[in-house]
Structures are given as structure tokens and as C-alpha cells.
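Given next, in C-alpha cells, is a single chain: the form predicted on its own.
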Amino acid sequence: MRNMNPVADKAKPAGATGVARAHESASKHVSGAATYVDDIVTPHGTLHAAVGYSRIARGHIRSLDLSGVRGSEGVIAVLEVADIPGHTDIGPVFPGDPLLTSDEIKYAGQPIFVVAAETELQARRAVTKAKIDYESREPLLDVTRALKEQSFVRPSHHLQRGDEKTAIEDAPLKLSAEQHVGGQEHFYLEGQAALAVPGEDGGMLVYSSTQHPSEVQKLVAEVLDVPANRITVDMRRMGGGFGGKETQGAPWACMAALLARKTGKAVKLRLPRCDDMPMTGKRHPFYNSYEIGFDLQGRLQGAKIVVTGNCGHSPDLSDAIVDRAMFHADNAYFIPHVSVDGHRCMTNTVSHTAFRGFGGPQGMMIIERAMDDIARAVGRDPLDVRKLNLYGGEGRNLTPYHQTVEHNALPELIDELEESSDYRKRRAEITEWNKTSRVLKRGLALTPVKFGISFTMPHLNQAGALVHIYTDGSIQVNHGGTEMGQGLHTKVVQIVAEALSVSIDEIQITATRTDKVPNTSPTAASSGTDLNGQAARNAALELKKRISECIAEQKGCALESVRFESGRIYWGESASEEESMSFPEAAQFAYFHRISLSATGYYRTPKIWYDREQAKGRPFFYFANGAAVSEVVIDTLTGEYRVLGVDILHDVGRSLNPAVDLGQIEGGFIQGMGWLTTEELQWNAEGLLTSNSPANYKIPAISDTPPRFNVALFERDNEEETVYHSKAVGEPPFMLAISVWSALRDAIASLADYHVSPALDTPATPERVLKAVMETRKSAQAGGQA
């Protein structure tokens, strides 16, 4: 939003932006003295809550018996679905989310009653005292069985730009081809986890780890039949969310604030991770296919795009993901003629929800094995067809939503990364290699990042923040973001110190509060400082307007002359002492003239809009860009495989703090890499999760980094009017790690001469990797092509 503040910006910068600082919080994270959900001093008589949940994926319960569970040692109370005295259903758009059930299962892990007893211990042990008769069903699991049999939890969506179809016909060369990509467990280090403390008029006071503390409120509120105005959602720090706790913390809040007004006691419920596992939401499984039609260098004429999301038992925020991994299905590459269907299939399992990304990794998928099927198809390097197909000038420029691709980074940061990391040097080095080396095999890729940043729900994209200035100089600020280890809050600091020209030693934040910023949007869609930081930012501008005012009124000189720098204010012609004052001197000064030193600001994301009848818009602000260049080695006896090396060039527009920059796409890339590697979720025929624990479930760890691990932020200014002009860079560095994947294809594609185009399905585990090369190995020796 451009400033229109006439002494905004005409201050010396103080530095506080662009400079590496540590994380606010990274004193207390590494000696123990953060203070998270489970950490705060409870009430002298707080109850502990314990969730009885379903062990059947479909079916009615018969009948429910809790009278043991009421008679076990310490319990105070059992809540269940009669006792709820508001809603019972707690969908965060659409209906389908019961908080808990007294009849039908959709999913083996669907909360049934809750117990609120003297310990943690007694709660859980008499949740298993429960007597529940069922009438199972055969559950629905496979998503292609939901595709065929129309088992949707939302309608169908569908973007379509020119003729695909003659497109393809038309075309030299065509392929097909399906994908299964599986999905992900947020695997946050701090679980699930609320307080509530119950207060005078129906008042309830909710500590909950959650991303999004203004959804809990609304739901807490409804559940217990109150006005939103009597609860109060406060949330310090999360150990971890990754879109976890958007949408998945409200339960747990709702259950314990049931309960503390039931005993009229404070009441804590925190999820072991055997529970968590079982009864959260994932990232959605998607099973994609495409219809390509293309040329003999291999440009694409034309692409029919098929997703579809695997959405679990309820909607959840799977419209959202499934419209994103639509919008994300083209990734990188201008497609002259194209459709793309989004399908939203019901199952039963746990509803799968919002995960770094939402959505868009899914989608990129699909074309980025097209990209490498077309180079093994017209022999060719895939780096050569995937920059033959970026999206260029006029005229290959328009997304199939019909969005114009603008200030376009991708072709230079290509160009850079392709130089700095001898990408041309090391493929003919390795494919000489690969001749000689009979069973290990080495394989190289360069894949591309095109994510679009805002909320694809337009009235999420605004945001509040308050911002406090004492007497003494001092400068509190909330805003409506949350921080979850992402350096959120930081990055604020940094920017209300810029904008005030102060130390950021001078600035304290405080907890995320519904009382203190109304109305807030979850903090997702990497646009926490987009959308916080301008509006902390536009408050810190609000207040420097009044003390100018102030000063420039009281001592006769222009407004144009005061000036913020380093701490102090100058008014005047000269820099002296004379004609300045210290920040705190301003702030008494101001204080005394009676000026309000306190201020709200607002921030609403520009220029978005989407119409989804004509499927026609511009649902993001901007493009973040990167690329990365990974290369793996591969065992072709055993399947297993290691990354030897990765270079990563990213845009994050102009940084507005590079040290927590890069640690988001060091983690978001590993984070990524495990998604497509070793992170696998498996129901049994049953419909119970059985990759339920760490033990089952392999997430990266430190021995799993690249031994070669380079990671530079590309240097170019956001042309968009963001706040400094920084780029958001929570959710696209994750997708970087599609490289790895197709990195491991080429390398199984050198057995067959780079002529077949192996198919490896996701997580790309070593089993899969073994498939793919004895199928790859098949087809060579039959002479054809995959």
C-alpha cells in the first residue's frame, strides 16, 4: 500500500531492516525459558482433559457406556455431545467438523466424550474404561475409488484458457500420465495443546497454540452459546504449526473451555503425540494426472490438468487447497492452451488440512514431472525444456486463471543459479560417470519455484496491530500474527524500529491477543509480515506523525523538518543538540501536550480479486520465485539413495532480516525433501493409521542434510508495495525440494540411456526407488519408452 504520510519516509533509515538479528526468542527457545501453553503456571485446582476417540473408520456407534469412565479415580467430569449448550459443529468454513460425535463415524480417531479428572495420568487412564459397541462399515479409502464414485466433500472447480483439446491433437508429440503424491504429518515439536481459565460473566480466558486465535474465539464463543466479546484467546509462541494448528487447535480449545465451565474449574488438555497423530489433520494426499501436447524442441502446445485432493471426512479448508494446488498446477511454465480440474474427494480418514504450501507443492508436481517426461521424450536436458517453457513477455504471460505474470525474476535467477552452481560442468561429468558406475547411479536436476502470495479467500487478506509509546520511551507492540518459530515477531520489531528510527531494544512484544487486535486472519499463506508487519508498521507511521505534528506546532518550525534518526528527533535547519531531543525527551514532550501515544494501524493486501464463476482473477499480490539445483546418488541393488549436494538461490525480495531468511529456506527445504523422501503415511485396510508415531514415521534428521548445502538470497527489490519491499518466504522455499525428486528420476533414467521417464510416485522411498529402477531397466531392455 503505498504511504501517503507526509513525514513517513522522510527519515534517515535507522538500519533496523536488512540486518541479520537473531530470533527474538532464540535465548529463551535454547535454554528453556520460553514460555509455551504447557509451560504456564495453572491456577491452584486446574483439571487435566483427556479425548475418547473412535477406533473404527466408519460406521454408528450401537451404544456408549461411560459409567466406568465416571467412576474412575479422579475423574470430576465427562463431557459429551448432549452436554454441549451451543454448536456442536465446529467447521471453520463449511459444516461437516462435529466436536464430538454420539452416532455416526467417519474416521477412526473422531472424538466421542471428553474427561476432566484431578491429573493427567487419571484422565487418560479412564478414557480407556469407555464401553462402546459399534456397527462398522467398510471404509472408503483408495482416492481413486472416491474420484470414480463422486465422493465429494465440495464441488468440482475448473480454470480453462483456450482450445487444450485441439491443442493437443494437434501436436507433434504427445504423452499422458498419472501421479500419486502422498501427503505429510506436521510432526510440530509442541503438540496440541489449551488452557481455559473460566472467568466472571461467562468470561473465558483460552491459552491455546494455535495459528489462528480469533477462529478459537469464535468457536469457544459458539460452542458455549456466548458472545464473542466474553472469550479471550491469548497465544505467546507455538513450538512448531506448519498449518497445523490453523484450523486443527480450535477442537481442543473448544473441549477444555466445555469443560471449565462445566466444573467451574480451569482445565488443560494436551494431546500425547499417540493421540495427536491419530485425530489431526495432514497434509492432503493428492492424486494428479495430465494430457500434454508439445513440440520437437519441446515447447508445450497445450496441457488438460487433472488434481485431485484426497480431503479426508469433512471440507475443512480443502477448497482452499485444492483451488491453490490448481492455481500452482502450471508452476513456473506459460501453457498456450489449458485446463485444469480440481476435485475434493471424501474418504475416511482424519479431515486433512492446511500444510506449508497448502496446496501448491501438490499441484507444482504434476507439470514438473511433465517438464522432465517431455525432455526424455525430444532428448533433451530438462533444465533446456523447462526454461523453453518459462513464462515470458507478451504473450506468454497469462496463467491458465488468467492472472499476468509480472516483474518475472525466474529467467535471470535461472540463469544465475545455472551458473553459480557449474550446473552445464557437473551434468556431463556426471553422465560420463554413469556409464562406467554399474550400480550406483548419480542423477542431477534444476527445478523452478513460481508461488503466489496472498490468501485464495480475499477477506483474509488484512490484518491489525496496536502499538503502544510510554513516557519513558519505551514501545510495546501486539499485532495479529502469531509467532510459531518463524521469526514473525521479529521481523515486526525490526520494522517498528525502522520506522521510528529507534533501537529495536527499546520495542517489547507482546502475546497475540483477540482482546488487544480484534478480528485477526490466521497467520498462513507465508503472509504473516506481509500483512502484520505493514499494519505494525502503519501504526509506528501514526505516531510519528503526531509527535511531528507536535514538535513542528510547539516549536514554530515546518513539518517538513522534523526529522527521526538514530534515536532522536531534530527539528530545524541544523543538526545541534540544541534543536533535538532524545526519543524519550519525545515521547514526555508529546505526552505533556497531551498527544496520544497510542495507535492502531490496518493493512488490506492491494489490487486481488478472483471471480470463481468465470474462474477468471488475480487471487495473488505477487510471485515469490527460486530455484534449486540438487544432486543425489542412488543404489540400483537396494533402491536406497543419499542428496550429495544442493545450491539454492532464492527470492525474498529485499531482505528485511537475511539470517532468519535463510534459516526458513534451509528448513522449509529439508522439511521438503522429507515429504518426497522418507515421510510416508499409511492407513491399514481398516482405516487406522499405523505410521503413528516416531518410531513408524521418519521425518529428516541432521544426518540427513546435504553435506553440500549453499543457500543465497537473490538480490532484487519486491516491485510490489510491500512493506520494505521484502517478499514473504515461510512457504516457497518448501517446494524447492521437488529437485530431489526429479533429481532421483534422472538418476534412475540414466539406466535406460535418459530415454525412458521413470514414474515415482511420492514419498520416493527407497522400496519405490527399487521399483522404478527394475521397471526403468524393463523398458530399456524392451527398447520402448515410459
Given for the second form:
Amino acid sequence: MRNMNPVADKAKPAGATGVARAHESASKHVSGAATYVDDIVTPHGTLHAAVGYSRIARGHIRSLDLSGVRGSEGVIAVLEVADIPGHTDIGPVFPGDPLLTSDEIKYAGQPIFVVAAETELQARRAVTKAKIDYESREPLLDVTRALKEQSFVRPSHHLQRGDEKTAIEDAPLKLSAEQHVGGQEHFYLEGQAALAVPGEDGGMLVYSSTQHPSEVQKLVAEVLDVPANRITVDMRRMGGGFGGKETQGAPWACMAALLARKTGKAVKLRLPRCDDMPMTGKRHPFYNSYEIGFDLQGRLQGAKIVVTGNCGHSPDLSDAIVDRAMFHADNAYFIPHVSVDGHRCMTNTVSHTAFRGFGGPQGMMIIERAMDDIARAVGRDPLDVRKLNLYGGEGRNLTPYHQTVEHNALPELIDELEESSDYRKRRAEITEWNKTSRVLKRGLALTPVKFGISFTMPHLNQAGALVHIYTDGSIQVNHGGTEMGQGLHTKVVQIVAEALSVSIDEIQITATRTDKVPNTSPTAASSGTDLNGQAARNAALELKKRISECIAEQKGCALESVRFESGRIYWGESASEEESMSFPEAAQFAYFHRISLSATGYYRTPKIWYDREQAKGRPFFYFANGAAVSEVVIDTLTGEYRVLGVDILHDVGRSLNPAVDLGQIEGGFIQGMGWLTTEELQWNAEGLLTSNSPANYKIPAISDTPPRFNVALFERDNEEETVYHSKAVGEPPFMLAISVWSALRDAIASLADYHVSPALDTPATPERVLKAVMETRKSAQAGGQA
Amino acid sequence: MIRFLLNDELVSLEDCSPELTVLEFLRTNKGRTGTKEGCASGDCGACTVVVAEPSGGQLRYTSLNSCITFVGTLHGKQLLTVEHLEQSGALHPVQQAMVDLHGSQCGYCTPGFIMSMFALYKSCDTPSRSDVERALAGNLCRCTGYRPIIDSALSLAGKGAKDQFSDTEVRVREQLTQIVKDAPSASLTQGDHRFYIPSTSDELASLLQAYPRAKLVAGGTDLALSVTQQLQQPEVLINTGRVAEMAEIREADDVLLIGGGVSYSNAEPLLHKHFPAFADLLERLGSLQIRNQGTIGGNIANASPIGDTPPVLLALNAKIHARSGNHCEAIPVDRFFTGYRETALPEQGFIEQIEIPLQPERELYVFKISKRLDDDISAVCAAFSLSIDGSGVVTDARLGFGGMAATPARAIKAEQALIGKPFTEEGVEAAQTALASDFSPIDDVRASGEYRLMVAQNLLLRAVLEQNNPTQEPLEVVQYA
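Could you drop in the structure for the form predicted together with its partner chain? We only have the form predicted on its own so far.
Complete assembly follows, chain above in first position.
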């Protein structure tokens, strides 16, 4: 395995794909010159907004007295629900998300009113002067109770293949278990922010930190009651998104726009962290269970799996999120007879939302738990049980949703990682070490990832781009995707550079804007490059075709003889100065011959479909794969632990930019590790979020990065027709971190000589690890083992 | 009026809100938006800036969280932000390394990382990985997973720490020295609101007499949260950072004296010499930015039940030298914490210094339990100071705990149960049991009461195992990794 530390290859001339290139904004990031919404130079007289929100989780507003707010220093306007001219519900797919409420309260943090004042501090101070009298009811917070009461935000869904009941009954061995999987705060470093600048004809220019400019445009138009063509949303970059700005960016943009309309001034609304954490949705916590039957070797014969998402108060994107959890409840394993049920529970919290993996990680957790449990039951190394159950071989390629798994890289990938990580040798050494170490125990685990690529809502799998060539030969690129740090713009620039055989330095990528490329999909589902990269490439190829045709016609040569090479265009056989021109000369040439040098590009994903009635189809264009080996050490006195080493082999198809891909893999892994270990969301009995600041919600810090961290790309062409045969990389690596959780369970299992499979809900905080240690010791004694 | 350098620009401020933070000053007053607000609570480091001040004939560069630093504390210092590092269009070596090694993704945390890394670059020529982790543990990145950032910082080893600031160092040092010489004390005023920077203990004492309700800024890393989070507007703030008598830590006879205004970072070398376990704990207290600013005096006066130094000071039998007006008294630390966030500090009083007896014959164990290794608040903090005689019997024990009660507290019953018994697994069992009658810890966001008690009990066992560990078997995950 290569220990990758790619350095941007400055020698290679044109900006070809496949080469490590620095992030297009890297120099601006490091010098403080990169502009985020809060950094934009504001128009004269810009007002600042702050949101007043509910401090109870369920009930009604009896009376709302905002006179103190209106009279507070610097206040210019106060917005209530009655002041909204258009739609008051901004639910992205289904209704259920009132922008403001004057009556029913469904969660703590629900917006009630918004203040615009001369300064941000004045606005925030004014908010504290509201007098709100609530009639409070006991909130529904427990997902198991919600499930029992069938408190759902959307109907349940069922996948079925074969007869799992009989298969489990007939199996030599059976197990059942349940697990709670915690949610996750996005903790994008840049909080939610929007700046609305009023314009002519009731229009508005909205700078919004959003992964979905088109939806912000639509919702702003709807709340203002104007046609979409009056609203422009501009998004240059986000300071992190991770799904938390797919739907959650919209309310603040709508509020800023409404206040801008009301006051005639520009209005900025930036949530301070202490408001952002209680008011915005998080990764769904899940409650999962399985019943499985398997043979003496540990091969699954049947499984009945139930995944239940705790959706919070409204549907938001929960339908698709729980679907994705269901589509990943098999992860990489073939289950001959299987049923998967998915429920969407309504509780009185913020509405949980998209977060890297989009339900996939929560679904995978149940089958990965099953793999470890089977291994303990049959007394085998969990890796052997995992390998035994992988998709592959005759009749073992059909998923629970009846999509055939093709081009499965995992058997080979896992073998390669097992070898390069020295898994077997370390396994033996750790088992031996644990026998003599009294307090500390080490654990090791290899877990795979098979992640489906495509939006499961087929219509979202389309993208547009706009490429201009100016007469000096400089190129401007726009597309529907947004840059949140993932390197999308860098890759798109490389793709366009390669399509036109020019250097990336000739290409300027500008803010994503709804007036340049309309009707775009959110930058989500790892699809940013697959969709927008193809669209941009199509636009570039169209321009290349026009220029080629122009040259062929004017020079009287065959179209096929026109070649774009390293910033020059050749048409003769000689490859000489006389029979070629530079790219800028070609742009001039085409312009003088009245050729349009602006083109749109469009792309839609082929092959995908899903019949929800039948619960059958091909929701995914292809699968991205990877596997990770994690080693941990735990303290059996305190439950503290460290991740000692991680080896990853991840499948990115043909990498467009190995440095960017590596960054996504490492970053996704550590974020996943945080989700499963230290990041603990907590709500108190009243439904208030108590993990409401970075002082009490702990994402990984620099010293949590494992000292051994070997990441390599499993690089080979995607066999599907993706952009330059690359694969999506945003979400899949997140789930590699399940290996950390599995390794923690492995370390705990050592206390019972690996005969007990400890329950370990997540996040596996030191407290939960210590609890599992105690329970495992108890079971070991009860069973006369250890 | 206060005066400081913003890079090479001399800034004078007089009519200025006393609770103006350095971050607000930069972004709103100066329109310099390179420095970012991530949390406004000193937890994420996106707002990190570097402050240079004269120290031992040189300039010392330290990282701070600008979001919880009051602008008044800049008097006589040089403030450097991410915008100042580029020189005639060329990136600083720290910036270039982060570009070359792909250390930024979304870029929002990056200016903060750059500044922390710049402070490291100026203070450590060949940092080890643990130096890098220590310097950057207060900077959160949600995108990269940190590996490329670690590599960037390590790649700067041996670069000589030379840059444009080296060339101007002498002049800047003289300028800063002159500012303080001209105005050793200073203040800001806006309406009835004031920020005072006294330079002597007498001056501080009389200011407190004049403004009994004034809040003391002894680092202010917690106090500032009342401004940024609760939006309070304190009328009078008095900074202890320039009070000469409170600014040093020194050994005297058989005690260590720590001035009430000494930052954790400045206390670390001498604590390391006498109480290495205490110094190790400090490395896990907050982040480097917090330790550069926060003070032990402030930690004590703040009287939080989860402050990290009080349990150790309880175990070490420290005394708090308090002053009010001209009255001075030494309060034993175990009489200092009188209730939840209440202390025995006299009216209009302040902590002038902390006295810790040097008792090298005693054993000291300090343990901190938290969800995250670095920059986290303790679920439980425990400090055990023990006298063990030649036959292995405990002759005296002082057990200090944080996170177990409404105040930092000693475990008196457990101490009694230890004394006279051998310090062995069996010998501490009674003390472990006694802990349950010493404390009934509560459930909160950090841990359950049940876990806290169990861990406290197990930590006694850990101390025994560490005391009797002939094979030097690793017993703590921090040691192992």
C-alpha cells in the first residue's frame, strides 16, 4: 500500500485530471482572503437580524408580548408569522416546517419572531426582551415510545426478498439484538448565514451559506410571494456543510429576505453558535434491531432487520434518509432471505436532516453489529465471518431492493488491505498482549463499506453548467454544485481544463448562482462531481466542437484533424507554428467568425429507477467501496480509549485529484469516528438540547487523529460511464469509521476471551465503554468463561 | 487610553466599550474579516490571533482566542492576524506549507490554524508531533481529519523561524516597552462603563474599593462567556494581567508562590519541576490558547465545581492569599470553596497569590477523565497526595476531587479510610467504599453520577497499580498511545 502524501504536481502543464492539485482556494484560505457570507462587504445601512425561538419543546403560545423587543435599542423591525406575505411553511419536500410560529410549538428552538437592528448585538439583546407565555405539554422524546405509539412523520416502508422467517427458523443458529445509534451535530465551522439585498421589482439578491441555492431561491420567492425569476441566490463557498446546509440553510435566508423586504435595507442573519446548535437539525439518531439465522460457519441464512429513524418534529428529508438506511442495512453482505422495515418517528426535537451518509451509516451499523455477534457465537475471527458473507459468487449478488451488485471490488480490496495492514499478525499479537495486560486491552477490526451512489429520488440526478470563453482566451466556469470544502470546484476546473487541453490557470470558477445555472439539485449524496463535472465537461466539449468546426471550415481541413493540445490548437499534420494557434488566438478567431463562445452543459444519470410500490429497482448507478482496519486500546478502569492505528484502502475509481480524494477519505473517517465515539447529543427531560455548545459537544481534536494513519486509494476505472471513470468520494469514507466501534467491541470482548459480544450503543463514550466492560465481565463470570 | 500595535500600526483606543472583544474589534471596527468567528466561546480556535510581547529581552509570540479576549488586555502588546503574515504578495512559510500539503478544505478554520502554527513556528524550531498537537489542540477542523495539518506543521521543522517579523523584532520590542513605560496603568471608558488595567496590587485593591461590583479579568476565559453568550454588559472590568506583584511564579523556602495573574502557560515550567503530575494535567486543561490567557488565580476564584486546578490544590494543601483593601489573609484552600460558585474571598477582595507547600516526600497522582483527550472539561478530576511509609502504609492522605459535588472538594471519609492501611488493592477497598458516602455526584451532559462515582473509585485503584508497577506496564491510554 502506498502511504500517500501527494504534493501538487506543478510540473505537469495542462490541468489534467488524475493529478494532485491544491484546492482552488487554498492560497485564499491560508491568507484570510477567502470570503464567506459573513465577510462580504455589506451595502450601506445593512441591518443585522437575530431570531427569537421557543424554550419549550411542546405546547402552545398563550401570549406573545414583543413590545420590549420593539422598544429595544437599535431595533428597526420585528417580523412575526402574520407579516409573511407568501407561504409560511418551508418544508422542502413535505409541509411541516413553519418558518415562524405564533401558536403551536413542536420543539425547543422553534423560531417565533425575528428582529432586525442596527447591530448584531442590539438584535440579540432585543430578542431577550420578549415576553412569551407558553402552555407546555410533556414532550415526546423517546424513540421507542414514538414507535410504539406509531408517532410517524411519514409512512413506513418495507423491503422483502425471499422468506426470511422460515430461513431464520430453519437456521442452526439464531441471534437477535437491538441497538441505539446516536445522532450527530454537523458542527460546520461556519454557522448558518444569509445576507439579503433588496432589488427592483420585488426582487432580492440573497447570499446564502447553502448546499442548495435553487431551493433557497424557490423558498425565498414563495415566502415573499414573487416569481422565482426575481430572486437570485449567490453562493461562493461554505465553511463546511456536511448536509447541514442542504435544507437547514433556507430558513435564515427567508427571514433575512422578509426583513429586507420589510425595511428596504440589506439584512444579514448569521446564527451565533449558541443559537445554531439548538435551532438546526442534526443526523438522525436511530433505533435498530435484527433477528438473524446463520450456519455453524457464520454464514447468514436469513435476516429480519428493522431500522427506525428519530426524525424530530417534521418530515424534512426523513423519507429519503430512512430509505437510504434501509438500502444500507445489508452493507456489503448477501442475505439469502431478508426483510427490512424502516420507520420514521416523530418526536419533539428539531427536525433531523441530511448529514454525510444520509442514513446509510445508521443502517450499516446494525449489520456490522450482526457480523461481530455472529463471529463471537461461532468462535471465529470477525474478519472471516465478514468475508464469508460478502456479496459475490453464483446467486449471491442481489440486494434486498433487488438491485444486482455488479463490479464488486470488495473481495479483492479486503484481501489487499488484510495483507497491507498486517491484520493476521496484529490479531495474534493483540490477543496475546491482552492476556497479560491487566488494565489496558487492545482491539482490532476490519470493516468494509459498500455505498450506493445516486440520489434515491431519481429527479435530483441531473445537473447543469455554463462555460464562457472570453476573447482573451480566459475561461469562466459555472455549475450547479456548491463548494463546501470538498474540492468540487477544483475537480470541475480540472475536468474543464482537460476537456479543452488548457492549463487550470486559464479557468476562473465563480460563485454558484441561480441566475447562471437554474433548477439545480443540492450538492449532496456525494454526487457533486459526478453530476456537475459531467455537465461542465459537456459544456466544454460543446465549445471545443464549435471552435473545431470553425477552424476546420476556415482552414479547409477535416474536422478530425483539429486537435487541442496543451493550450494550442493544431489542424495540419505538421504540428508547426503555422498550422496551429494558441487557445486565446483560437478564441479570437472563433469570435471574429461569429461563433458563440458560451455554452451550457447538461447531464442526467442513466440506468437508475426505483419502484416504491414494489420496493424494487436500481436506485444506485454504482457502488463505492472501501475498507478500514482500526486498532484501539481501552482502559478497563475508566472506559477511556485511544485509536492507535488506522489503515484504509478506498475505492475512488480513477481519481480526478488524489489529494482531494485523500482529504475526503481522511476527513470523512475522522468525522465518522467522532460520531461513534465522543460526539454525544443529549436532550433533557424537557426536550432542551443540553449538548448545546462545543464546550459540551466534542468533535475530534487534533490529538484524536491516530498516530498510525495509512490511507491508500484503490484506484481503477469505474466500469460505469462516470466522469473520467471516477467515483464519488464525499460520503462513503465516513462509514469506514465503523471499524473503530467494532475494534472497541473487540477490545471489550477480550475480557471474556472473545466469547461474549458486548452491546455498545453509540456514541461509545468512555462511560458506555466502561459499562460494556462491566457487563462483559459479568457475562463472562456467569458463563464460567475468562 | 490603551495603546497597542496592530502589526505595525499604532492603535490608540479611549472611548470604547469595555467588553469589546478583539474579534469584534477586528471584524467590525477594522473590517478585517480574515479572523473568523466559529463559536464565540473559546472552544474552536477559528478566531485565533497571535499576540507578541516583550519577554526576557525578546518578543514572545502566543496564540489567543480573540473571541474571548477583551481588547483592553492588548495594552502594550502587538496583535498579529492572518492578514499580516503575507509579505509583498508571498505567503509566509506556515501558509505555504498548508497550501503545499493540502491542509485546508473549507478553509474556515484555516486562519486560526495558521496563527496557532505561526506561534509555534516562532517559539519552537523543531517541533515534535506532540508539540504540534499541543499547539493545535485548541483549533477544531471538521473537514481534514488533521493529518495534513500535522504534516504541514512538522514540515516547518528547522526552517529557522525567520520571517519578516524577525527583522522588526527589536523595533517592536522597544515600541511596546515604551508604551508600557509611558502608561503602566491604563483604562478604557464608554459612558459609565470602564475597563481598568492597574499595574500594582495597591492600585487594584483601591479600584475594587471604588467599584465593589467590578468584575476581575484574570485571563477572563470564562468571564468573557457572560458577554458573548449571555450578552451581559458589565459596568466595570479590572484586568489583573499587568499587576506586577501578581505576575510571577517563584520558589521561596519550602513553598511555591504563584501570582494571581500568572497564566497556566507561565506556571507550567515550575509546576513541572515540582509537581510533574500537576503540569501534565495543565496540558489537558483547555487549549494552548486558553492556557496562554487563563490564570490559576482565575480558575480558583471562578470556583467552578469542574475547574481543574482546585482538586490538585486541595490535595496539595495550598493556601490562597487574599487581599481586600489593605487587609491580607491566607485562606486554606479547603475552606475556600463555600458553595456552588461561592468562595470565602472577602468583599472587594482578590487573590494576590497562591502558596503551595513543597513536600517532595509525598506522592502525587492526578487524573482527568473526559470524553475527549484534549480541550475538554472534566467529568471527574482527581488528585491524590499521599504519604506512604517504608512499609507501604499510608500515613497521610489528601484526596481532591472535581466534578463530584457542587464545589471542588476533598473526600474526607475516603482519606480517613486510607490512613493506616497499606496502599494495596485490598488496602484501598474501604476508601473506595467511603467515596460513596463522601459524594453523591449528579448526572449531567458530561457523565452520569453513577459513572463519576465508579470512576473515582477506580482511580484509587489506578493509583495503587501505578505505585506498584515493577514491570512499568502501561496503565493509562494516554501513556500507551
